[in-house]
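Take a look at this single chain in structure tokens; it is the form predicted alone.
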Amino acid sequence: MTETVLVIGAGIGGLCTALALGPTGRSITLLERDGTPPLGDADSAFRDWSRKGVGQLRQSHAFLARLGKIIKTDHPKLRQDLLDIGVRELAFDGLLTPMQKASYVPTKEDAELTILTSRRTTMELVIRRYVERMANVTIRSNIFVKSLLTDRAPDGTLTVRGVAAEGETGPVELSADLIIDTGGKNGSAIEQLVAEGAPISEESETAGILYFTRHYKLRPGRSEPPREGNPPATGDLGYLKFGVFPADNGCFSITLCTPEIEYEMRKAIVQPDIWDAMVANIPGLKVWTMPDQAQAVSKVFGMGNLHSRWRRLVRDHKPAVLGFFAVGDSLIRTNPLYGRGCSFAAVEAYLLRDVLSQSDDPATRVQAYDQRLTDDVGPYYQSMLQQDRSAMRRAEQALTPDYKPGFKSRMLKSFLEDAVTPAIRFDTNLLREAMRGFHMLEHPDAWLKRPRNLMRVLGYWARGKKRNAAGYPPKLGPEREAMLRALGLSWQADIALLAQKRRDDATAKAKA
């Protein structure tokens, strides 16, 4: 008998679930709260597609190589559909410095290190149209899932057997063998299960940043500056991270990320004149946005309340719920800075596919899925948390006038800036291996744990700054105070606010 599946949500997570499970022959129905996409081309989708359930719809997006490889291998026609509408494949050689390009010899592995990039609406439009053509997959739009339908066994175990929803013609109840929640960060399915007593655990912490994006279109006859040129189009100024995301059909977006404690900057950045001034003060962004080069075609889209979150459907080696799984942000939510959200969702969907094919036992399936997530996705999640915590410490230290870094902090800073950075900008093979971790093709730390790679990095460290001078990136932009002064903002206000926050935290801790 064919297994039936209800998928809550038809965003990237839901569509990736359909891509993974569709070829298995199951009967799959995606329930989407929003309306159908507009007819027409990619520009129509960007302009007119309303997605109340997807707050990040018009933020910058990219598909890492892990997801691109899945599409290329399992759905080659989808890959061609994406390319035909203008989705870009950014190859590894676009990351090379001029020094590296002079002696670059491609390898067969380099083809794997490719990013798919476009406007999110373009990617989602094409994938949705592809999924809609799959014989055993149905997408039902304008149907809002209000709650799960559950049964409780005598031992207290919950089993999800369906959903209660509100459709265009009124309330409806739908049943299936499996319910998969891809409703995103604002979905309520897991909260309902917890309220009913399911022992689902959650770990969560702030990502420490706010995310802002604006979209642009190249002027007629203009072409893109080099991605890894001088000045670079991506970088970290400490108080501000920035990046250019080339997109489809002559479009691109710029994303700026500020630490949460940069109060003055984060309040002002959504103002178009402040945004334009910030971009103009960063050389790597200015070359993309000069008036004769490109024009802004959107407002500044902000995204806050960014928390990394991991929910576990297993407690003490026992499933917390049966007949229910989650994929994407409803289960594991990441800092968008790393560009792993869509790739995480796809990997989770394919891990779930493998688990479902290996066992028919409901409890075994939940336990195996949890373990596969821990083994495969866990290292990237933990690496992200460590980097976020470090970035938050640095941001706070920058607003502490009397802060003096200790020996360990100075050494770590020097290792990253004076060893790793020159090494990957000189040595193409080191860059190649580092990018495999970035693209989720192997453990994120694997490249640096290989003795030969570590010795080469340490060798660059030992050479000293003078011999490595050509390996340092050019100046990325102004220091914090200079930027704030150029924007007409106060750099003293944030210091005072941070001091007050520390006093408030100390008072709250003392009362606790």
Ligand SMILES: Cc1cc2nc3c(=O)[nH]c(=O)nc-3n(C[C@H](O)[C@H](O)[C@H](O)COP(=O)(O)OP(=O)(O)OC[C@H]3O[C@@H](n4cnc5c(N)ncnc54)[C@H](O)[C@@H]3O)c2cc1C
The other form holds:
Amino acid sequence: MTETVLVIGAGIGGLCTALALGPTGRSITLLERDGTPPLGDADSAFRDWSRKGVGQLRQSHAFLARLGKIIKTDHPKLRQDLLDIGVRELAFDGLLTPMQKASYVPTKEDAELTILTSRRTTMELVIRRYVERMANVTIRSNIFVKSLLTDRAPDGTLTVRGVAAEGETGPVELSADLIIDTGGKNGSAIEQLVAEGAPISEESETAGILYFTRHYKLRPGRSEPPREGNPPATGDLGYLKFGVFPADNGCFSITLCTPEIEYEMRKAIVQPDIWDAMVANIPGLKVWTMPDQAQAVSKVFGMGNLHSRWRRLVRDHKPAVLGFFAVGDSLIRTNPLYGRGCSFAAVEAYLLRDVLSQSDDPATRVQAYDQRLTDDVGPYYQSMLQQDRSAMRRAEQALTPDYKPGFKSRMLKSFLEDAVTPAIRFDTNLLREAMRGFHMLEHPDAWLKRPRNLMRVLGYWARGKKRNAAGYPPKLGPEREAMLRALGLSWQADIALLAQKRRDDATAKAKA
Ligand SMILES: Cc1cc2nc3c(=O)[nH]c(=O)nc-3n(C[C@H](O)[C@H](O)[C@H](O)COP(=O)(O)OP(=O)(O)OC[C@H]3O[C@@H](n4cnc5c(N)ncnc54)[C@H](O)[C@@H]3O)c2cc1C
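Show the other one: the form predicted in complex with the ligand, since we just had the form predicted alone.
Following is the full complex, with the preceding chain placed first.
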């Protein structure tokens, strides 16, 4: 008998679930609280699609090779639809330094290392239209899932058998064999299960940053500044991370990320004049945004409360709930900085497809899904957590005038700046292998664990700064104090605030 599936949400996770499970022949219904996209083109979707359910809809998005590969392999027609509307494939050779370009010989693998990029509304619009054409998939819009319908077995085990929802014609109850929650970071299905006693555990920590994005359009007749000969359009100044996201149809966006503890900057950054001044002070952004080059077409969209979070539907090897799965941010959330959220959702959907096809037993399915998630996306998640923690430490150090790094920190900094950075800027093969981890095509640390790669990186370290000089990136932008002064903001206020917080913490600790 055909299994029936109800999916809560038709965002990226819901759509990827349809891409994964649609071809299995199951009968799938996506329930989406927001309305349908406008009928027009990518510009009208960006302008007019009201998506109260997706707070990050107008934040910059880029889609990694892991997701691109799934689309290319399993849904080639979708890839064509994306390209036809203007979604771009940014190829590996765009990352090469001029030195590397001069001797570049493409390999077959390089075609895999492609980033898909567009406004998120464009990407989502096209995937949605494609999914809508799948015979066994239905998307119902304007229907808000209010709660899960659950049964409790005598041993206490909860089984989810359906949902209670509010549609355009009033309340409705729907049941299915499987309920898949793709309600995103603010979805409430898992909270309900926890409240009903399901032993679902959760680990969560702050990403330590705030995200700010503004959209631009190239002026008529202008094209994007070439990478070669221009300062880098992405970078990390320690107190600020920045990036240009080339998009579809002459559009691009700029994202600036501030550490949470940079209160002066994060308060001011949404003001258009402050934003413009920040962008003008970073050479790699200035070339994109000069008045004769491009025009800002949106306000500055800010987003905070960014967390990494992993919820487990298994405790002590036993399923916490049956008949229920989650895909996307409702299950695993990541720091947007790494651009992995949508790829995570796609990978999760395909792992779920595999475990559903391998067993009909409800408990085995939940256990197998949890294990596959741990094995596959776990290493990326852990590596992002580590990077976030170290970025937060660096942000604190930037606000600590008398900070003196210890031996270990100095060595690590030097290894990254004087070994890894020049190595991947000189050696195309090292860059290629490092990018496989970035794109989630292999374990994030695999490239550096290969002895021949490690030896090469150490070789660059041993050569010393002088001989590596051509391998260092150009200066990305001003130091913190210079930037804040240029913006007319206090560069000392947050230093004083952090110092005070440390004193308060020390006093509280002494009292305890
Ligand atoms: C600032 C920011 C930037 C990001 N940049 C990137 C990036 O560059 N690359 C990348 O891969 N990822 C990025 N991400 C992550 C990415 O946006 C998410 O990982 C992805 O959208 C997760 O998909 P989802 O389906 O879980 O959630 P969403 O895409 O948020 O979709 C959830 C859907 O569920 C619906 N819904 C919620 N509750 C209900 C309900 N009760 N009933 C019915 N419908 C409901 C919502 O309306 C929505 O449509 C970014 C995230 C943020 C916050």
